[in-house]
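In the form predicted on its own, a lone chain appears below as structure tokens.
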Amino acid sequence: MDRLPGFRDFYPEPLPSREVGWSADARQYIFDKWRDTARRYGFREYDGPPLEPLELYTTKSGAEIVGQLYNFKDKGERDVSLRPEMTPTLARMVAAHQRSYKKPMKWFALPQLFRYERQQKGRLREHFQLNADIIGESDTAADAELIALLIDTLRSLGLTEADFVLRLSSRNAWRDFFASHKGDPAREYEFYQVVDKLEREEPGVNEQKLQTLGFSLVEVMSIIESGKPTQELETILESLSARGLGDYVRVDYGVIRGLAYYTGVVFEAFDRKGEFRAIAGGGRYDNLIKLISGGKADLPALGFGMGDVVLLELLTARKLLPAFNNALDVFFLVEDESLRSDSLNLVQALRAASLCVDFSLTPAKPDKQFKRAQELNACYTIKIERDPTEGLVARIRNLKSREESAASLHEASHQMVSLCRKPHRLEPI
């Protein structure tokens, strides 16, 4: 039996077959990133529930998106959703309890996302993604911090700027130009879904759609090829320039993004050869909490999303995932069945040390438990002896460099806990 389409089964490690590094252990050195480099930026965590009520995402996106869902009616007859998005759920809870939060809020999650929609290169029916938002921020410098927040993120994973560039935009500057052209303002964002494709389709298609809305594509490209920051993403350009990070920042009016609730500044992160989808976006959405909240809650907010999948495409195809090794500290040799007791009781100790320890569970030969040690790339042996005259003894072996002691089995646990502090071990880094 194999999995759904669109879903992904994590091993402990990459698995040599595949051509993208699916496993539990990437999963987790891109988790350990993301979370560092938010809390370095004084974000904290929060999370909710997987399964929404359906009228939070048609509240926010109509009716449309229910064939992206996966939805259905539960138990109780309630028309529920697995969120496909975590910024509604963030709404709902913000508006619910913002009044005991100080502002501006910081805050970022982990979900797991899951989209009915065909599956293709980048994109899968459930993918874990990074979500950072700032609540309660009007003021411009809000976006340069998360924009900063999701340069640094990626450089946290090995990425420079020859790798990826973060296409900056603004809302607001299209907002002035459809204005400006005297465009219908009932057909604004269908406006703006032509804009967000003109990439992705043919220019005769581009020029027909446009044309419908009273514009022609010249005009449109002439405020895309002219990269002319207004006011408010030249303060940000400057912002992020004192930074550090202007290497990683182009304008860019070509990108406007789809959804319909963003309000102003918009940006997106591609690799720099153009080889793989949008690796992360956001922008601001200072109606959001308004309109989920029914006019209850009216804060300002801005946000981004990055989805592990294109992530672990782009990372493996530049060979930036790290060699996992997940050693053992020490893998402990029971070749006296007599003395299993006073084995376990070592193992215990050195585990409640913070160490990584394995055993053979059930009596084997030394040679095969001793094969399992290096098997599972132990950095350290020890086995219990009898000695004639010092009693029971800890030998400790270092598989590496084949030196061995000798210890009683109190001083043992300590020169164990000293051993594996030093950098002895490769690790992800």
Second form
Protein chains: 2
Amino acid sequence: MDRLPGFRDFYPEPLPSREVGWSADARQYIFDKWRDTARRYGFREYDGPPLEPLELYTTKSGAEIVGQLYNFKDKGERDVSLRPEMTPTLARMVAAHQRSYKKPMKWFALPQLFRYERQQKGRLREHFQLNADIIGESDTAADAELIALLIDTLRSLGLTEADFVLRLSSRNAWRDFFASHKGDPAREYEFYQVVDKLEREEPGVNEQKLQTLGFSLVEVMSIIESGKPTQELETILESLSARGLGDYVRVDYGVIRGLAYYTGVVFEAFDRKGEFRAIAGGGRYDNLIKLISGGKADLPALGFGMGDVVLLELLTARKLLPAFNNALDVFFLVEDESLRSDSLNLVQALRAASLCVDFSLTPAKPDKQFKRAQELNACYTIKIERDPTEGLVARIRNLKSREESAASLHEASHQMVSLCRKPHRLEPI
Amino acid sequence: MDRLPGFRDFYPEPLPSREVGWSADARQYIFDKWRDTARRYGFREYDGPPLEPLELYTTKSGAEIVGQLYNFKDKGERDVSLRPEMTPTLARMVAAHQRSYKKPMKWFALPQLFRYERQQKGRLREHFQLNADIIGESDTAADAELIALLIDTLRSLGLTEADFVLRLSSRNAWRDFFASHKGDPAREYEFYQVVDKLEREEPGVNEQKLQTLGFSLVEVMSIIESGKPTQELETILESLSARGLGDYVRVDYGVIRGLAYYTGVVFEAFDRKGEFRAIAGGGRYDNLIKLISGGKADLPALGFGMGDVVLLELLTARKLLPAFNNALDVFFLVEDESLRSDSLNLVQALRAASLCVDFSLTPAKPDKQFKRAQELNACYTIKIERDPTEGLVARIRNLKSREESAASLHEASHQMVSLCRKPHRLEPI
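Given the form predicted on its own above, what does the protein look like in the form predicted in complex with a further copy of the same chain?
Let us now look at the entire complex, which starts with that chain.
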């Protein structure tokens, strides 16, 4: 029996095979960086259900996403859908309880998202995203703060301005363009959809699509090629420059974003070499909370999503993903079975002192136990021995330096804590 | 628009209301403790898809769980189900790649699980679980190690032997009983199901059900009331005593577990006052991997699941859940707008030094900014001032001690790092 197509299993490293396995450790490494950076920026974590009423998506997100919904009828005959994106859930939650939170609200989440896309090589039906949003601030200072977070999140993973660039754009620029060229207001979103696909379609197809909307490819390309920042983009660029992040951004009106609900500044981050799909993308959606709450709440908002799949591909290609291993502090050797009870007691004391400790559950030859300690990448081995004069003694051995020391059973865990780095988290080696 | 019934929204603390909100911070606090304890025991993290082929559950898990599956047909006409439990996914993953891992494998996961239960007060349709399993070891030493992990996980949250007890039992004891009383082998699982429900049903109902299987309630109760440990349970108790965990366990044959696949030792943890449902439960399932892999892999295994909902109720009732708040290191005051660029630059430097920093995105009166710093529970405020002799100076203020100091812009982030605890994680205050 196999897993469903388009879904991933996450295995502990070392991975059984590149083909089948995704690294649970690499995923956790990325999640830790995502959380850590968001918290440094003062963002607070939230989460919603992975299953939502279908209605939450059908009218707000745009045609493309609705066609790929993982929707079904539940046993209570409700039309439901696995969440394809987080923003509608956030808007629903904010609309329900925004009165209890001071503005601006800076919130983030790490949801798993689902889309029933046609199966293609490397196209998955689920992925994880960092979603970060600022709610209740219409000033472009919020756009700059959010974009700075996006950039710093990628920098925390070792990526530099040589690796990626954030393409900054604005629907306001396009709205002005559309209005000044007398576009049909009823077909404005349709026009944005064409602009969104310009880079992925043939020029002939683009020309034809634009003509049916009353535009020519040349005039559309002229605004893209100008790259002249609007006043709102100018203030964002200034804020990012003040933070020393100016080199990570360029104005690029070729970005417009596919989702229907964006209203202002939009942006996407890409690798500089152009080898991968977008690393992250987002923008302003000042009307969505009003729309979802049926007018009960009305707050400006903006946010971005950063997926784990493209990010993992990019980090792997740039050799920025560390190797992970057990990183055990202590492997406890039980060479004398009559001392197993005493050994278990000390194992317990070491673990209580926050050390990561493993041992052979059943009797095994000393060399086999030692080999296991090495396989598990332990920093130290400890064993209890009977000393003719001192009674039971803990013998400690550093597997890297081969230094040895001894301690009474009473002092052993205290001594080990000073030897090992104390608060243990899974760190790259 | 509301969320689906039986699903939870997780909000940042302070919570808008006890009624509607679940705390995202409390959830993360529990997840951190779960991860940390499992790693101290040498367990490695894995994960699988939340959606699996329906077939994975229908024949292996037992009638009760199958009746509550969140299953549907996907757009490719596949029968699929949201995962109601993690063990079948683990068995599938292990069966596929166990050759690449040394035994015993000690693995854990923190899955969200789904059951379409009839709506009752407080009954949810999703919850999160710590799932920990040991694969490839048939010795009872593995059972003791797993149970020790379960106990220490609860202890890491502040619960003691006065708060909970692990009721230890074994299907082997029941199998012997069933065989020696000449039960019909074809109805053995049916018999276990009755035993599993003894405490929740009326004695009359139990008596009647047992009689149809050829047993009397009196003889069934006699084995439960004896409480005499079998040899296998005796060795587990000894191992737990050696670790100083003897007071957390008692033999209790009233526990048998509802799932079909358990084969040996089984156990459940309950609060001592008996106010809540089981906090955790698990046992051996030595045949499941063989069953799921169609005979390709055959490994003894055991595991437990610990849900977040009962745990949160218990921690709340015992006042063991800390209050969480922003725990911002620095709130940056921008009192002179002409210094905003310099302020942004220092904000960036502080965040790059791993500090959690927030500030007012738009111009605001000094007292309003200071109030915001207090609301966000900041440890320090910093502001840049023009000094007639020294140029720009960073003024640092400790909001608790009210101590003030000054630093050059160049030295400010270095000084703040020494003032604040360095590696930031969300900690209870």
